[in-house]
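As a starting point, one isolated chain is supplied in structure tokens, in the form predicted on its own.
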Amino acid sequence: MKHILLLSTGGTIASRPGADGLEPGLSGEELIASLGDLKGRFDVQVRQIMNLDSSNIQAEEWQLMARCVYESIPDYDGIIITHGTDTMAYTASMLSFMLQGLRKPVVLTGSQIPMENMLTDARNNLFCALAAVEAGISGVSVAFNRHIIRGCRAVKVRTMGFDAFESVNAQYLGEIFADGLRVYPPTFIPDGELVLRDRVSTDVLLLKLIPNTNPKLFDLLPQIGYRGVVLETFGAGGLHFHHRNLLEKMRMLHQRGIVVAACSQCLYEPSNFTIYEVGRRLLETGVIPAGDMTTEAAVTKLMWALGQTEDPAQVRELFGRNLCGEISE
């Protein structure tokens, strides 16, 4: 029998109608009770660590979750975290970086419809998470709509559909079919023992470039105290320097010790800044390419790396390393 800890954090799965709309109200114990009698197959312990809409989950909550997992994981076969869907991909990515060397399952799940609604997808998603733990799918993952996704590859792509999450630029860890759960060979195996590295910097900005982006915008970042920027660039990787020269601002940020990482606005396939002049000239400014990382992974990885060191060169080295399967090698 698998011994499982469920950490309840709120989200749609635990929501009830309130005066101003849906708001978290169900406890973790009530969520598990809704699944029926699991005593013959799982020993599930529940801990309510917060009760928030995931839009309110930030660095402090990531640290609390990571510490709870780190302290509890030796006593369990796996941990399930119920979580709102809106920022679940950010949380799953950040936990992947904070919990280095994780070899047991830590599975995030939630739902598009609250548990108490007769049309809910919550039960199937929770059963999917239990199946992932039972199968021993190691590391941080997201269980949703009968798919198991590596945490640092999950992206929320739909607001209403039950297939809300996709695995971007990576194979699923597992899928549920009529004949059961199919687990696929892992493409990433961690080195070393489990270690908690939960320091982060919140002074990171995500900026999606558009044609006509005003270069003066970047002059504000040092004044505000930002230490890192993730740029969503065009296509395979590029930005404009004709009429409005963004390249000189990238050099300025680099000289000021502000780390800039760049990914593509395109959801699928990797960026490649060596193909076009606009990309090559961007690399010359000191910008770090993010490869085929998701935006969520790039943002949380930069926050995490800046929490480990104040040396931009060391941040660059950490960001370029494949730490939990977030980038294809």
Ligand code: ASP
Second form
Amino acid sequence: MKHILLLSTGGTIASRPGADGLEPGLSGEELIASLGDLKGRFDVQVRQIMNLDSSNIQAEEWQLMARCVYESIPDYDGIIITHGTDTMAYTASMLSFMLQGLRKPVVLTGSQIPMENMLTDARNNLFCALAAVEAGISGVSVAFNRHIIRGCRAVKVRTMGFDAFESVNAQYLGEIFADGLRVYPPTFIPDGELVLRDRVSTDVLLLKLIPNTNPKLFDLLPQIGYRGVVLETFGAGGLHFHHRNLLEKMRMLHQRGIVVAACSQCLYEPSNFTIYEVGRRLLETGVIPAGDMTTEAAVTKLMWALGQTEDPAQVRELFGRNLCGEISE
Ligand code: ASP
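The structure above corresponds to the form predicted on its own; please provide the structure of the form predicted together with this ligand.
Every component of the complex follows; first up is the chain already shown.
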């Protein structure tokens, strides 16, 4: 019998119609009760740690979740976190950085339709999460629509479809077929003991470049107190310096100790800043290439790295390391 802790945080899975639309209302106990009799196979303890639409989940909530997992994991075979789908990929990435060295399963799941609705996908997704724990799929993952995705590779790609999450630039950790759950060999195995590193900086901006992005925008960042920027560049890695010179602004940010990481606007495949002149000139300004990290992973990793140290050189070093399977090597 597997001993599982379910941490419920809200989201559609736990929502009910309210005066102004769907709002989280169902307790963790009610969620697990809807699965029927799990006796003999799973012993599930439930702890409701918040009840929020995931749009309201931010640094404080990530820290609360990470601390709960860190303190409780020795007593369980695995932990399931029910969570809204909208920011689940950010939470899954951030927990992966905060809880390095994790060897037990910590599985996030949610649903597109509330548990109480007849058409719900919630039961299916929760059973998928239970199966991931039962199979011992270690580390932080997302269980959704019969797929288990490494947490730092998950991206929400659909607003309505049940296949709302994809595993970007990484194979699934597991998949459910008619013959059961197939678990694939892990491509990342952590070394070292489980550590809780839950300090983060919230002074990080994500900016998706568009043709004509006004360079003056970047002059504001030091004034507002930003310490890090993730730049979603064009294609394999480009930005404009003709008519509107963004390169000199990147250089200015670097000189002022603001760390800039650059990834691609394309969802799939790695960025590569060495192919084109526009990319090479960007690298010369001191930006850090994000390889094939998802935007969600790059943003949370920069927040996390800036929480570990004040020294931009150390942030750069941490950002470049593969910490939990977020970069292909
Ligand atoms: N707005 C909801 C949330 O992220 C959406 C969902 O859970 O699917 O909390």
